[in-house]
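The data below hold one chain only, encoded as structure tokens and taken in the form predicted on its own.
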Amino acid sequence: MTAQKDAAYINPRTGALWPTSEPLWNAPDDGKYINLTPGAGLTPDDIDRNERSFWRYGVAVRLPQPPEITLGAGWTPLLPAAWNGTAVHMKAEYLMTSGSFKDRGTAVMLNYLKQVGITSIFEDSSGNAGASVATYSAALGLDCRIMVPAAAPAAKKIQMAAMGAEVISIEGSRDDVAEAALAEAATCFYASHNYQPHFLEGTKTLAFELWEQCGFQAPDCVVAPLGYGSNIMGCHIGFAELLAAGQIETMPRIYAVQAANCAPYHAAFESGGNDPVSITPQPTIADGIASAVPLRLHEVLSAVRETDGAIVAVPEDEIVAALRQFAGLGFFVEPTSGTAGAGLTRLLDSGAIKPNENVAVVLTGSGLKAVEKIGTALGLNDA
């Protein structure tokens, strides 16, 4: 298979197409988010086995040119563990350079933007995406501004600032920050990990890695936290490409987990429809996924419904219990990843996941980004 460089932007609502030679973050015809046209996937022979990052799948990652900077994103370990007596595998995405899975998407998106002439960007984030964008902006020499909630964890804001980004704190919710960013989009290129689809071109490599690390087979199911959904959509895109390329026989079931205190995708999923359902958000320890306004709702619902998966909502006490359980297994992850453990417990208890199935649980962010919050939750701040 030869390298695929023929991606186009597509508006999934109208079918309109635009070339990727000109950078876009939204659709010129309706102003909403855009996607990339489907890729062709890859085969085991296409993998560069000398490359110890997700760029081993570079043939299927559509960029105009090879990446300038990779920072080793991806190729994270898939580690065996026992969860409530059931054998599962933990995908340790938090071991990437900036401390979260976001490096997959950021590495592709920012290399692409630099290749098409962008030199200055801004982004909005609850923390991890901003830290990742700041990290890759520093490495690629891009000017970077990041809008964050004023209440975002200090460790994440310090990480962004240390990388040279201008950090702009906005009072209010995560959705208030997103609204402020949209208002700013006319002044600078909006490198939004939720709008700009090259980010998903990076997160789809999670599916490729799981396929390779499972012996070139898809796992039976994938369990991951759900905020705006880039991991959920990325897995769906990547496994769909592998299915189309004849490399897997069936799609793994995709289970997305939200904090019950702020679960708009879960509400829409439970309604059985395709439209947003109004919710009244409450504070959650899983601040990294605390958005009350779903953006790519259709894509997220399709990812779980088309794979016979589900969206699960878990309460605060179960998230904290899962955090403690992860730590007891040697995984120090941030509260957002705790939702995946709590969701896994519910899925095992309900029988949705069977004890003999091959389960991949995605651990998205490092606990080092939320030490104070974890200490409070686990009663350890006086330790």
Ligand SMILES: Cc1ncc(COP(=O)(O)O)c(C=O)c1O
Contents of the next structure:
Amino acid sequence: MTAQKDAAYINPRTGALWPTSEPLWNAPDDGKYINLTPGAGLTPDDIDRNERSFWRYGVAVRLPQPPEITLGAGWTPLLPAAWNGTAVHMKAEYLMTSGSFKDRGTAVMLNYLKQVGITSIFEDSSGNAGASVATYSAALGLDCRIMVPAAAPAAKKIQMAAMGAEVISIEGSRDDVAEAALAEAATCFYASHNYQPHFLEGTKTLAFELWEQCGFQAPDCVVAPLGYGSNIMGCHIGFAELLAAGQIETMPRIYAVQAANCAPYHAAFESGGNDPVSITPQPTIADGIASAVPLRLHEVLSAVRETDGAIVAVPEDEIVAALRQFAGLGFFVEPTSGTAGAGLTRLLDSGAIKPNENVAVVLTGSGLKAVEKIGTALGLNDA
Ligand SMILES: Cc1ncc(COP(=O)(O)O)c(C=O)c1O
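Go ahead and give the structure of the form predicted together with the named molecule, now that the form predicted on its own is out.
Expanding to the full complex; the earlier chain stays at the top.
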């Protein structure tokens, strides 16, 4: 197979198409988020087995030219572990260069934007996407400005600044930051990882990697935290490409986990409909997914419903317990990733996940990004 370069932008609501030779972050006809047309997936023979990053699947990652900078994103370990006596696999996405799963999406989005002439990156983030975008901007020589909540973990903000990004702290919630960024988008190119679809072109490689690491099979299910959905959607897109290419027989069930204190997708899922359900968010230790206003709501709901998965909401004490449990197994992850463990416990207890199933749990962010918060939660700040 030769590299697939035939992606076009598509508005999933109107079906309108645009070429990817000009950068877009949203759909010109209705201003909402935009997608890429579906990719063709790949076969085991298409994999570049000498490449120890997700670019081993480069044939199926649609970019105008080969990437200038990869920073080695992807090809993270899938590690066996026992969770409450059940054998599962932990996908250690926090082992990427910037310390979170976001590097898959950023590596594709920023290489693409540079190739089509963007020199200045403006983004908003709860912290990890910004840290990742700042990292790749530094490596690619792009100017970078990131809006973040003033209360974002200091480690994430310092990480961005160390990479040379201008960090703009906004008072208020994650949704206030997103609103401020949208206002700013009128004046510059908004390299939003939640709108710009090349980000999902990168996060879809999670699915390719799980498929390869499971012996060219899909796991029975995937459990991952859900904020705006870049990981959940990437997983769904990648496995859907593999299904369409005849490489897997069924989609894995996708289980998305939200903090109960801020769970708008869960509320919409439970309503049985596709419309947003207004929630009153409460503070959560899971700062990476503390977004009360959903973006790709319909798509995320379809991804979990079509695969027979679910959206689970977990309370704060269970997130902290899962964080402790992860650490006890050797996985030092950030509180946001703890939600996946708390969700897994609930899904095992309810029987939704059976003990003999092949389960992949996505560990999205490094605990090193939230040391003080973890210290407080686990009562270790005097350690
Ligand atoms: C550590 C971590 N896990 C999960 C997520 C959720 O990702 P998404 O918003 O794409 O659903 C985030 C988002 O920033 C994150 O930082």
